[in-house]
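Just one chain follows, in the form predicted on its own, and it is written as structure tokens.
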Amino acid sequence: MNIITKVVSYVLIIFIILSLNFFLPRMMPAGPLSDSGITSSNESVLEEYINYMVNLVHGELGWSTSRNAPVWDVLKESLKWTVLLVGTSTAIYVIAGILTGAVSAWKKGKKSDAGLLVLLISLASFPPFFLGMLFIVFLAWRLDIFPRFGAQTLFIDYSTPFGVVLDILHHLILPAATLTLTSIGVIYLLTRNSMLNVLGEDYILAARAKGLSEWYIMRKHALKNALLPIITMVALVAGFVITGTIFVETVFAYPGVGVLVYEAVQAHDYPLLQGAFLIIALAILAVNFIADMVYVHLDPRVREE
């Protein structure tokens, strides 16, 4: 019962996101709107809301006025390259942050702890275009190890398709270890403070009893059970680290999202604006459903309720 008053409520939120996305840039200054199309004085705005609700069931987010294509096609060009570094970096700080915290927890007060303590937290105090800057300047400019801008090596011919792997690979480098160190830090910080409190249960006392190795007990009983309140902020985290992306894609110029939002922003294309925040907050909507859904099966006292 649970899990469906669950889909009922984000059902409920989608709608609020669909209206809102379309009443918030009707509230902006007549000027802009009416040259981005976005408005009709043919219509009243009831008249443009169901519209607006009967185009987004077929899959249509309007006309991009800067682009001069439907917002769709516009979209999923960048799209692509967004799911690939949000997609990458996501999977490397959750992982990286829950064994750097449970390491750190479980060497408590010594070398490895303090050192993981004060590197994780400096990189986490970067603003994500700042390192991002820093990384240009220093790994792509003086030293010419990466690539400066894209996705991808313009007007190359590849040999073979391992080629264009590795060319996309070598571009999503900085931009993917941007996002990654400056979101690392909160996982890692989580992790080792719910693991600090479960060391001190009864119940790893009694397995360290048994003989168990200290790998097993931190595995199998210490980290289980330290991972409920981290998959509540990794789905926090996933939001800024989503909205962050529009930074590092403006500054690496990588044609994700990001860099469109930058450029519709520029252009004024309403429009464009209008469906690029609703994939995103669709987006970050997702990414909490899916937390909610691995808490239930992680902890069954939740679905029981």
Contents of the next structure:
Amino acid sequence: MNIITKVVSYVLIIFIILSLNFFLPRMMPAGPLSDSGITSSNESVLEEYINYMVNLVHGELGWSTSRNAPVWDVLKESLKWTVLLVGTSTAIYVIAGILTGAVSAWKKGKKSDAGLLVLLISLASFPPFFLGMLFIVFLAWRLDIFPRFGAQTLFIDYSTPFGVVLDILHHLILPAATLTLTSIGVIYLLTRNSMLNVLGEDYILAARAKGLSEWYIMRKHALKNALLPIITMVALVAGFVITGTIFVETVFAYPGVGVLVYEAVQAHDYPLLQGAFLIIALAILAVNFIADMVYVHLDPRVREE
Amino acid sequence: MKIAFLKKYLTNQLGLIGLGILIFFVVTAVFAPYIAPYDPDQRYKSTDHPNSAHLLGTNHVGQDILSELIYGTRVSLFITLFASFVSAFIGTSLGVIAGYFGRTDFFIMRIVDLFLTIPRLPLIIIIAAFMRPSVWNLVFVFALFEWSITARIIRSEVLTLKNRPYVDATRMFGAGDFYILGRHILPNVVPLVVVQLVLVSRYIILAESGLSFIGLGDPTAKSWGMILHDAFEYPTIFISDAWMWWMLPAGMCIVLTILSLTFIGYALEELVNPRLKLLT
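So that was the form predicted on its own. Now I'd like the form predicted in complex with its partner chain, please.
Below is the entire complex, every chain and molecule, led by the chain shown above.
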């Protein structure tokens, strides 16, 4: 598939998502519409639809009934925290996943391989919100070494700017750990499989025969070639992590876009829910699109087709 | 051949453990009314600690948590299994049609691509939020969105199957499309469909628990995720000891079910594709 068809299909999907966002509340029984703040004027549906699209371009997403503020302002305020949380988690699980996967493949059949395998597969079986709740019970309340909620300590004066950063990091650790630990398994397994395939290749045997050190072979010959299939998977897991923030932010009351979904569902604040949904869906699409482009760039075979 | 398949599966330790856990939960779900000590809707003294009458105590409105948990097995497994069977059916049908009858291939695969790229879980969440929360609606949204991967996998398998020499030979003897499909194509995609069924179930139970946790589950038929939702909404869940009997059992049921499906999935994949052997 060449780049143009890719771009076209992404544009089509964005269009479908925007349209769904418009039509969903209108297809549902009258219930949610009446008190939702979604316009129910006497314009025709087509006019409303065009207005909706024009407003979107101007960043107008409607009025949040629970926050009593424009949806876009609420989202803008939350976005930075979600970006921080997702960014940190993604960086950690990609690096840790590749490292553990490579170690596991290298030590295949040994105790360290089996240990990593069992541990990471078990962790992948935890719903993110449940692991987060366990962390809160044990690490935040019983041991009292991490903050219990939020992204910053409220009502506190920091003596130094360094103190602010430290406080934010302290609040970030548990939510980021929850997201990382529940999503690392996929990257780990894929790296492990990919490495095992590559390690069976003749050029690895040749490199060994040349007398190169095991570490050099792993780094330069094996890992480099094993990484290619991982890129698409990173995007897939990033989508999983972005969705996962809905649950993790809820558990930790972390003030990002994800917790807005929970709040909006509880308060029946449909405009806010739709706004948060749009941001989350577009973010996932963007990540996938970037991964597709990077993949085309890295693997000439895809370009040729 | 099928018996050999089963025998081989039963020698796989992970597969056995997984199957054992799953059977335990399925039996619990089927016989819930006989196992549960109380009707899960019956109300007693609220937020009671565990005692001889209520082994796991009671929740915020006085329902027996153990009975909720046992009936919750029913709800969680019903949604998961029903939705994954429907999505496996849709995926397999479309995959076989696309792979076998070339004319529809392009059209079906574009739709599959669309469903694969669209961010499914956020979409499921927003559609579920606009519908009245009910077990059937959850089954519907999951079945609607989780068939695409199965369709793609089955299609590529059918593409290789339909050009095998024995299929050509059958066709030469005058066999029709439906004979070939029923006799040579479908039986050969069954193992792949089973693997997909397990993987999709694993995904759906994870997603269902998440949806219920944020309050989109059916309040009249509580799944494990809904129990966790109630527990999370209870103000002193983390401070008091209530997490031990209210939060932990429901959460561990979800974890164990997912783990069992993971084990079964790996064991089956090893059988279908022995190169994938996890531990040697």
